[in-house]
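Below sits a lone chain in structure tokens, taken as the form predicted alone.
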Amino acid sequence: MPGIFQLAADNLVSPIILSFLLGLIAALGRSDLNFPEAIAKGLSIYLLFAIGFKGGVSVSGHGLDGKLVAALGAGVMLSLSLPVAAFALLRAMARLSVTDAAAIAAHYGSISIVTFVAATSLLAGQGIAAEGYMVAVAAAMEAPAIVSALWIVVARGGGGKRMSADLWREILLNGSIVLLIGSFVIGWMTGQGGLNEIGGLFVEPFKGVLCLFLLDMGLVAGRGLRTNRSTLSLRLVAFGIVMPVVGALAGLIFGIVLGLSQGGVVLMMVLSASASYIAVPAAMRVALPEANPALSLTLSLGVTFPFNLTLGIPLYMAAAEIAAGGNF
């Protein structure tokens, strides 16, 4: 694998990253470029189904074993513990209420499936294999962070809602979780034969669709930064960069302990370093309506997401290679 700086440079000039940067620049420059909401949602549905289905196909060939179960358990543990670390870091770095800090922490305990997909594509481009069941780990890490954040609020006397039936429904039946798990099961049940049937739709066009989706994400991130720049202090921006590194280190340790391949360690790091901007915001609207959503979304989508896409993933790949005994 090329050195870290060369890898970062190659990543920055990939169509995937440049598409995101185009959207970001267009939004910051107040361009009228826009994706209709229905098209943007359709692109996200396509990506979630494709990554879940292909992960299920990989597991059908791999089979259920102790490594898969251990990886799922590790993912849940990370999703439960990372919000605690994020909350402590936020309270040390910024003057936020318990509710706002806990809501932000929930985003950083959950995951960004698009960051995961981008890392998967970069690994494939470098010829680095990873365990197919990591997509199941991604699904397992979506919801526990929400529970952990609510526990923090209750423990610190910040109020908030208890775990009602409506909240559990919002968490467990969130569209992204249902689609990711459902497509994973379909891929698992149908195996390689199923992939052969629909590969023309979900394999060849995948990167092109990802480019369009990241173009839209760049537009959303740029508008968030432009609109909410007054709410973001330098300390909060610093948190949006420091916390992914903290999460990635935790993912590195767990990946090594689990005995994952180099690619699997990278994906565990990426999952631990990313921040949700789909599943958690929807749950927080129900669980902590008094929290300021502008803070969470602008940090996760406007700061952490572009950091991970441009610099984070190459750094995590380099760390995984060093841990595996590679040389630069």
The other form holds:
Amino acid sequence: MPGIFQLAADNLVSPIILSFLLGLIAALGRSDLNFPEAIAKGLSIYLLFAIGFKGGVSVSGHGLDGKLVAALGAGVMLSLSLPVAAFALLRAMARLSVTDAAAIAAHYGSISIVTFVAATSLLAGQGIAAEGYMVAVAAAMEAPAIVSALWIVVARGGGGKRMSADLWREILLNGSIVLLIGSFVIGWMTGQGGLNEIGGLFVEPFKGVLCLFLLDMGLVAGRGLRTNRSTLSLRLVAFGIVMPVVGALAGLIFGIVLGLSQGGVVLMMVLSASASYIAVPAAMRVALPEANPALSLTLSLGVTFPFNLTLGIPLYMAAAEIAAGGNF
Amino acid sequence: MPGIFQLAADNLVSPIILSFLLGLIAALGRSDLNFPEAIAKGLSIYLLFAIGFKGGVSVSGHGLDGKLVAALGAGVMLSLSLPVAAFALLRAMARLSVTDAAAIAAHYGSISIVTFVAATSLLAGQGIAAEGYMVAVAAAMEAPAIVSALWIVVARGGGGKRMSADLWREILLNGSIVLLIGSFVIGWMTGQGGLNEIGGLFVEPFKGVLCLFLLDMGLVAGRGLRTNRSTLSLRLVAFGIVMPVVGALAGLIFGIVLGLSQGGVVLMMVLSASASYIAVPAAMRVALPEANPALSLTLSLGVTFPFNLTLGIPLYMAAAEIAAGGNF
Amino acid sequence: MPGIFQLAADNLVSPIILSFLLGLIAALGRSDLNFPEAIAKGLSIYLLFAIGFKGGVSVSGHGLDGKLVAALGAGVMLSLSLPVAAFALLRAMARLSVTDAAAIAAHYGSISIVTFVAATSLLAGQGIAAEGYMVAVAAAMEAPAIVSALWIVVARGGGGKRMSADLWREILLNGSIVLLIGSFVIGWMTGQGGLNEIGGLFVEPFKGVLCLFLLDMGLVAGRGLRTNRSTLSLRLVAFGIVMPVVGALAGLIFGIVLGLSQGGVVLMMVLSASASYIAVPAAMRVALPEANPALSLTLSLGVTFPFNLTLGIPLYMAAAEIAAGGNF
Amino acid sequence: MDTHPAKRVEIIIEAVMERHLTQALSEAGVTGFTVLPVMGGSGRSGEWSREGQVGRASGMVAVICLIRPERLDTLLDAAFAVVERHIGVVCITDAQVLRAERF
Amino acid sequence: MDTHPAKRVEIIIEAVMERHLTQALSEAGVTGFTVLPVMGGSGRSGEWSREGQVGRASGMVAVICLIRPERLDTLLDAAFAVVERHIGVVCITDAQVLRAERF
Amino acid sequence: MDTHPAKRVEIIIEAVMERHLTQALSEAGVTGFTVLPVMGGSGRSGEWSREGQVGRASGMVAVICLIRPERLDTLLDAAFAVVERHIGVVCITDAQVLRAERF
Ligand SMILES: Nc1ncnc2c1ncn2[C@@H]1O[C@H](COP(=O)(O)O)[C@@H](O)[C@H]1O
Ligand SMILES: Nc1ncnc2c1ncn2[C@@H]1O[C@H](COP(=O)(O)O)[C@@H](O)[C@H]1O
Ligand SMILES: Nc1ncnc2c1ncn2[C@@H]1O[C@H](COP(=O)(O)O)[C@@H](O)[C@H]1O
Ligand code: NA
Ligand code: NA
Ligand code: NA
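Take the protein just shown as the form predicted alone and give its structure as the form predicted in complex with a further copy of the same chain.
Below: every chain and molecule of the assembly, starting with the one above.
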């Protein structure tokens, strides 16, 4: 398997990863380099729109191969069930309160869209195709994990708000979900013609914008690690690396069962392996205010995200390739 | 005239319109999707600079065909006279106070640069040329409507500030007017060479930026409609649709009399039909503070802008084509 | 030497210079045109990343020709010694307090990265090559001038903070230095492959972004000139024009001694001639709070920057050409 | 100039709770408030800053209400119901306002 | 630490009127003020938010002035002349300041 | 609702000194503060605005601390040591807070 290491090494010297590392190092070294909040949000709007739109265009081109609904269902199931696994793992590995464990579990059931985007880039760079509708699957996996985690808390008597209609609306109409689905639909409806019109903004400059966004995420992750160092026990860090591998395995199985393309399997693994750091943290502050936000954010952004970005994705790609070759 | 409907239908599935609709729906559905204020302003600076600059470049290429001054004069006259029509219509259709009616009238005499840009895009997509200096006409039409409206208020004894030198400066040196004219001059002076230098930012990515800006405008319009639903009577909504048609007719006549190209006529119609939502609202807050700002903004952004964007522009294009064919 | 005037005239009608002038005129005319702070910062992050990255890529392509270390050393020496010259000149020309003179001197020993970028653009436009590592030299010249100026203050008994470890860290890990060096290293490591990946954002749109940034700088410079008119004596203005020429001369000598290419000599002159307006002003507020910030910022941004941008750079290019031709 | 006694209530609360708070205030009959952005801060749950952040989870806003003194308790009850389980501080100062008819 | 009595005046006013207000304050001899951004709010004229807005028409700023108590009336007269016809609130609190020589 | 007396200290200071100030406050045992952005202002050293600025040299922030009255002097000493040589104002008002156990 020298391929994995080669891939990982190649991956590590891409401008995208190096930008993240630059941010991480700058923040850990206490540089005052930082992005204004408005710019970070602007970059994330760009990325969500671009990835949604291009996914939609790709679906409009290749047509729906009938697996979309099955893939969406699989995504929802993964998002609902992964928090249960994460919760069990957390209770076994780290001694956290029910509330804290459930809050972290919600993050790991949901997804990180930037990890997804980075994986898409890497796949494209390798010339491996993937189903365009995986973007829709990503959107579908954002929220169910929240429901699952709140249900765990209620079942375990840990307090927590029951899902009110208001909370439902707040979660489902979360900006990033709406933007992702909306731009997916726009891409689907306008197809290649739409891409020709607005591709000048969303295609060529895309990777450069991703670089800047990852630089910012490195800065935020580094600052988080520096400030909240004390909250992260070694056991938690271990969880932050074990859990994505567990998730990726689940994603691999679902992906193969669904009969996704090799690229699609990788993306399913990446979605399952990645942990939310935008939608879920906000939802947890509303629904589980007693949970310590520093804990889950530091773990998700400071441990799991860099792990996936550097080692995880190449590993998942290698695993999917082996699986595709049938050499189980 | 099946052409109109085809055109309108084509227009409706462009990424630009769909982005606006996405924003509108998201905001009406109370999603928390939103653009930071700084990003919205940044996008508007980009659009104003790009449209002004490209207008200038086009004038430098084709030369001034002597009609610029006439077109500017026509623009000023339209901007001065349309508020009178709007005021009369408002007093007849909706029972508003003199101040409120005059404030709204000022919005409709002035112009919406995004509507102008969207029309330009549509024309370019259809391969219909238009005079580059129409951008300068747009700039010239921004302010006179304000003067006209204040004059109406004074004439009708509705109070209101008389135009002080200070107010004049504030209106004429409004950021969007200065940016539009300034970049027009830069484009004119640097010509094709300048375009080659900086076209990489202002040409290819342009339509994508317009998409994002319209997404934001949809969000703002939707939020405005949701919050201020109660202020909009049916009569006012009717005005918001009738007035642009009246304006477009005036623009059509002026455009034909001036001997503009078919594209130029369309743009003259669009300018006359559109209602300001940046420069005039701010000026009205200073000069007519008693007018209800929600009224004019909701009408301009929530009714007239979407009407022009979806149905208006194709309608005006069809009308200009018929007029050009001489089939009155 | 008609070449100089031709070059200066050509330079003056570039969109970049005209954008700066537009901003300057708008602000002096009290227009309310302005960029949000977040957008200005976002543009500067883009420019720093782009210029550092492309410098690194160029080094990775041409290889280090062994002169990098010498050039870095020369840059540090210039940055350390120019403040001494500036201080002497200031005490001779304008009657300033030790603190104010030292604070201004620090600005002139350090560099303005936008002036550097503008010169790079102009050189590229003329097809004149320059060493890619000049970006690293620029980064190396940012901070030493601060140390030098603080040393002057202490030597002259002018009070001022001694360099604490904390202050050292703050100066060296300044965001713009970290970003410039970091992106340089990323460019170096990823080379042409990296450029192919992210060039779509950092190459084609570059000059357009520079335009917008200069428009903003014109606005800020104009507002500064308007507000702080009274603090600028004629003697100070004279210093703001003489000092860059002195600096450029020093840069010319160092550049020739180092055996840099003609383009490299021009950049060395530009770095020496330009005055900081981001890193040094902030450091001075921390280390020399008694110095009047309006004085140095207005001089650097309102006098020296426009001088270099319009007349200085063409002058330095002509001087470097004459020197290269050996016609001293 | 005629001034009238009032209470100035400043509630610094998590950004995600802004809508919940302002809704509770409206329901309690508070007719006016102003929301200021917050850049960062520190408290028992550690330090935070909005710099470079995309999500709204770590971030706060400051809501300022000027009200007639006799309405203070109603407001505090409404605010407390929202703030109770959440991160946040509530601070009340005595103030004078112009144009009391507006409150 | 030596503190000195002062008045803290907070004027929340439409963004378009900021320049008009600060000019009036300067003319009234007020030598210092600080302007804070405002994100949104609610009042008799409804709710508003700066999010996604380009124009300055719907938006406010908060201007804070610390002054010596004896100068309060001059300031209020100047501020009121600007605020009078406009949307906005003025709130005065008793305060103590360090370095009174600055005011 | 139960309220408790407290002091509200508002320190408007140069942005470059923010970290220095909050560090000094922490060292003086101040456990909580909130930082508000500032858009512009005017004082003896002239007018300034953050608009379009890249550098942090001309810009201020407002740091708000709510503390128990008996801890005021410690805080002011710490703040003053930082503010002393720098541009900035310090303003103290009497306040009431909910949830005193937090301070
Ligand atoms: N004493 C205080 N004064 C001002 N702001 C505070 C204070 N305590 C807490 N805060 C703010 O409330 C946030 C959360 O506080 P805490 O719940 O103590 O972590 C902090 O990050 C500050 O923004
Ligand atoms: N009682 C209040 N407390 C705080 N801010 C207020 C209050 N009333 C009004 N405001 C602010 O002033 C703006 C305009 O108020 P109004 O004129 O009542 O619509 C509101 O949107 C708020 O930002
Ligand atoms: N009296 C005051 N009230 C409110 N803010 C002030 C006052 N004086 C100064 N400031 C703020 O502190 C900054 C610096 O003040 P100064 O040191 O007087 O130039 C000003 O730009 C204002 O932002
Ligand atoms: Na996951
Ligand atoms: Na119009
Ligand atoms: Na220099």
